[in-house]
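There is one chain below, alone, in structure tokens, taken in the form predicted alone.
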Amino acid sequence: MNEFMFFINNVLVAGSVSGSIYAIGAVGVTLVFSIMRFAHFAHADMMTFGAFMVLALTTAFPAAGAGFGMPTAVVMLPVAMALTALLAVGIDKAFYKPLRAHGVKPIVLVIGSLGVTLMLQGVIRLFAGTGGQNLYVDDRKEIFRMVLPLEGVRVPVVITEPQLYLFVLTLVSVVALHLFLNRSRLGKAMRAMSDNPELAQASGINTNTIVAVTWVIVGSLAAIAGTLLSLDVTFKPDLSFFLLLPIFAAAIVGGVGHPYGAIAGGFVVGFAETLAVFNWNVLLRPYRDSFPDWLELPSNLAFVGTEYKIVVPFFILVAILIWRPTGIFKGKVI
């Protein structure tokens, strides 16, 4: 049972927070892609960005979560999102607009979204520096153990305060989306607009308006699962490198274009690499002596190197373009 509950604090724990962060941000992708139809490769830097402006602001005002009982990261969530919100509209009217305005193909865009990354990239560095640093600030990170009532079970079940508000907050965001996308009047005009933008303009809906609340939406969500990703581990200024591999993964393994494919995407990345670097000697380690002679187990059956993890979702990505290109959910429309 020890062996067990390592492999629920390893696997289906650490599991759980990579696939919330990939999920979030291969919500942002996608949406970017079923409304104006190409690979938005600055969004990890857009968490990054989001992450960033949550340092600025818990630095600036380090006492503001004891009023609230919480964090001051948690609490200048709020703000960095709609910061980030702001810079992903006026990264679209400064950047994207012209471009549709002139009518250039899908991969002009693709393209002049990899000069985006490299400007948020040394914008960031000029400000943040190089090394990491610790959104806690203010004080200590809770840590909660909870020893399971089983017969002989000694080894707790190990959650940190930012896994259970990361947990908390992608459930919020995923029924908010979803009545947002199937109840609101910006939801359906989304969904139209997905489905045919020239349609969509026909009918009167105002695809401007679309596009400015689609890059409010992406924004947000990026600052939420940068924030999160920052608050569990440190903030990094190169954290998309870590990050725009497995949500481009997560977003094509659920569909592109699907938000709820890149949701169920994002948490089949996430267990994949948590399965691949988890050493399976762990769990084999009770029944040792029950092997032959002969056979002797090394000490580390994982998969692959922890350093290699970032080879998982490019596997992965290659496998699902090879079997199953249009993903989980067919690459449907919103």
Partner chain sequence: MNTPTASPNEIAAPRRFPLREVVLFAILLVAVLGVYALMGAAYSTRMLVEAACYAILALGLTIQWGYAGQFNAGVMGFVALGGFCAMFFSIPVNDAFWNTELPGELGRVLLYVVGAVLAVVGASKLDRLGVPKKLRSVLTVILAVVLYMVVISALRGVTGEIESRAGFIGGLGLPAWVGWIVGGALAGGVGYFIGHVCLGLRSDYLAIATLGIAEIIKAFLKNSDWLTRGTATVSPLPWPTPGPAELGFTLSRALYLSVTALIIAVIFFLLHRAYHAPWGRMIRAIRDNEISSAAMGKDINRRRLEIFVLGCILMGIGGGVMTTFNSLFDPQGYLPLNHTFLVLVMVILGGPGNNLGTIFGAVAVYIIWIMSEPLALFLMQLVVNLGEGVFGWDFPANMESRALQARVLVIGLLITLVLRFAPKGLLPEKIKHHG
Contents of the next structure:
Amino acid sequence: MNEFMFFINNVLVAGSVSGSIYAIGAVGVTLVFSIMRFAHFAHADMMTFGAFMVLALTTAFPAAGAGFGMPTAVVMLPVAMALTALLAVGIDKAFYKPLRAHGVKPIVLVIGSLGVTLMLQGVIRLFAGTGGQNLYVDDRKEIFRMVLPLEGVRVPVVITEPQLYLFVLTLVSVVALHLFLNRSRLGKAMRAMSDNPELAQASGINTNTIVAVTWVIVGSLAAIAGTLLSLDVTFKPDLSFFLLLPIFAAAIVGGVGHPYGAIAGGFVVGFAETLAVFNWNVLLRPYRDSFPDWLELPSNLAFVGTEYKIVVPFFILVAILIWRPTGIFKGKVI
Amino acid sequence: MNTPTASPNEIAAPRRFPLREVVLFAILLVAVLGVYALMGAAYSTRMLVEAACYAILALGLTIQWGYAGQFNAGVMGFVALGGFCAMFFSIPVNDAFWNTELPGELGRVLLYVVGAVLAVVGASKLDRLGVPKKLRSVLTVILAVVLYMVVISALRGVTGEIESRAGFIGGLGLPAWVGWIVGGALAGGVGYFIGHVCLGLRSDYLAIATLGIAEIIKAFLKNSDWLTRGTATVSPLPWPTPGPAELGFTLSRALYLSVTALIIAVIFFLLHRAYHAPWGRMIRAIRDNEISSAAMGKDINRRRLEIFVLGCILMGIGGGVMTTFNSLFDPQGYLPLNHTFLVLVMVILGGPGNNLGTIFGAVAVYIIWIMSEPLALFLMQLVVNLGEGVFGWDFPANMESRALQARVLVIGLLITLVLRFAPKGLLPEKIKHHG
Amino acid sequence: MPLLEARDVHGGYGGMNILNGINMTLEADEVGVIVGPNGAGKSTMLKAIFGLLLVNQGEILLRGEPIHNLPPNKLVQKGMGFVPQENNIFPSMTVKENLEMGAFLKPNSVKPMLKQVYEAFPPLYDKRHQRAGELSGGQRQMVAMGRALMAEPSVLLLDEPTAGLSPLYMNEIFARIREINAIGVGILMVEQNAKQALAIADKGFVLAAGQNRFTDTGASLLANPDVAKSFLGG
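I've shown you the form predicted alone. Could you give me the structure of the form predicted in complex with its partner chain?
Expanding to the full complex; the earlier chain stays at the top.
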């Protein structure tokens, strides 16, 4: 049973953590895709920017969280979301809108977003330096260890405070997004524009408004994902560059332009990663005695080492592009 | 909505005298001479060789992006592959590895790999023997997982042995140019795989996939200590030309420069021929109007794949030449900024699809890039002094390392500005109107 | 003052004119039908009225107010509705949501208008929670027209509303069009099924090569042997 607890910690908890991050990230990417029809490479750095805003605010007001009984970083998150949303709208106005107005091919916007990626990275490193920093400036990171009341179980299930915040906020974001897209006038207009931009325009929907609303949502979600990731590990300026591939893989697995698919895709990629780096020998070890003699299991039965984790989303990406390029939920655009 | 995109600079009228080219290259020449005067011959020649290596990479990217509209966001990966091959073929043979039974062991594992692949492929064809398709798929997946585990465990064993007993497997002791050619071929092979997967999909997908493969190649080279010594790096790499020890820095580098110049000349000539041949016309027709070319019965995907693979081959060769010149193989030294985005700036600034413009862009951007390092430091110091003196700001200590990050910002800004204000580059591709 | 008036309209795409001087007038209580051979500029004229292409000479007036080259969303505000021939619904949204989008600029009138549209197209009420993309061709056309009606337009432009429909559905759609007209919405439509369309039309415009060839009441055009010979297939 202790081996199974090990499995829960290393696969279920870890997979839910990265799955949540990828899911929120992939929703942002897929929203940009469904409204503006291009792969937004700067998304991961918007995430970093959001986390950086939280870092800056937390450093400036380290005790602000005490009044709420929460870590300061979490209290500062709404402000960071607003700032990142503002940044996203500004970036669009300054860099993407002129390109769109020129009627360029989507791939040119992709390259433009790579330029924006570099600019954001440059700005963040310029101010934050290149090293890692802890977002828990003045607070202590709580770690919860729960020993399940089962016979012979000694290994506890370990969940940290930021992970709990992550799960709660992921759920809140998903529900809020669902309500927004299905109940609100602007949300429906967004779906309409994603479905049929010309007709949306002919119905009197102002394209510019929808684009701005999209960026506000995308920026806010990016700030949430970036902050919670940085809370769970540490803040690093190049943190999210390595998130690009899993996030895009998640968006494509879910079917590009399909927000719910992106959420599912995020968890698929997250769990695939943790399952691939998990050493299966741990689970098989208790049954070692019942194996035939000729079968000697190697001590390392992980599919890939943690240093090759990036292979997993790539493998998923290639597999889905070969067998089902529209994704599991039939996205709109291939 | 769709505004008419025909602006005056797009329709380049046939010119009698290439005034623009001459002026731009004259400015470039002055800049190069300026660097020679300021920094000395040895430094400046090194800069030129590196710029020439970048020109090879940029030519690879310009045919992918400029000829065919395919965007490769993982130039770095192909450069690293070329660099690895240059290292592997040129460094001396490691007797500590070859004199043991380890080569045999490694060969045995490689045979396992081949056997496992054959078994899985065989299993995937079981439906032809009457096995139901679902069962076949399940069997294939289970077999693949089990065999993968067996092979990877065997490989982990052998490579661990190699690392502990021989360090790494060493090289082949062949001339560097063999490695360059094989590196080009290897990069082309990887390009074929990626291009094949993304064939017929939106070009965004190719960008994502190349970005991924580049990181994977880097991760592999960085972590495969048995093959590349990983973070311990390999040096010195022998040059195909006499090294600095025999000729001194300036002369040996000048000799190397002539080799790279020769390579560029050959590539340039061949591309020029191909561009004006029916093949090149077809490529451009496909890029400019995909639908009508498809209607004319042209095999679009085939041509695109050819272009993409060709570009990757050039990147592999360029990476090999570059790594040999640096005389150091360091997997961590391959950076998206230096080896993907810098090349991208060279291409879009110089003129995508225009080979001469691309070479101009490569040399010009590289000079700016190299010279911006001291400039960034200087500017940063200025800001710090100003900030402390006038506003009383308190700056953190490591401003120097941060100053270099300002270059990242500048590269990003340059990309977006060029896309917006000079989408055809400084030397636009001359669009010849057919017939 | 006529509801909609076009005076000597020239226009086209990218400098090439397709419309070479078209004149039209439509009163508020009329159904107008534009017919003509392929390439005559029928759909182009409709798009020109709805601001989807450049009018470079002449003018288009809505109740005497010049509207040419205004963007579509401004025209919707001024009381114009447009139903394109293809891609005229939001396929992944429900029927109800499709209709709501039509009244995007008038959120307060969604409820009463929904009721009106469901009354005009009863099948839509039954399918209101279904995705529009899953409906049959005729029902999609109803969704498309219903969406345009939601904005309470004073004039509705329809681009080949019966294209690809069975004769049964065609008659149903034409009947609905007359009903809509009866509640005070001027209708201007382009039709391939010229005979049937002219039969329900108050006014017909026969175009050829981007110019008016015949303009008369629907009935007189049907009776005109020249029109019948050249444009209605004998």
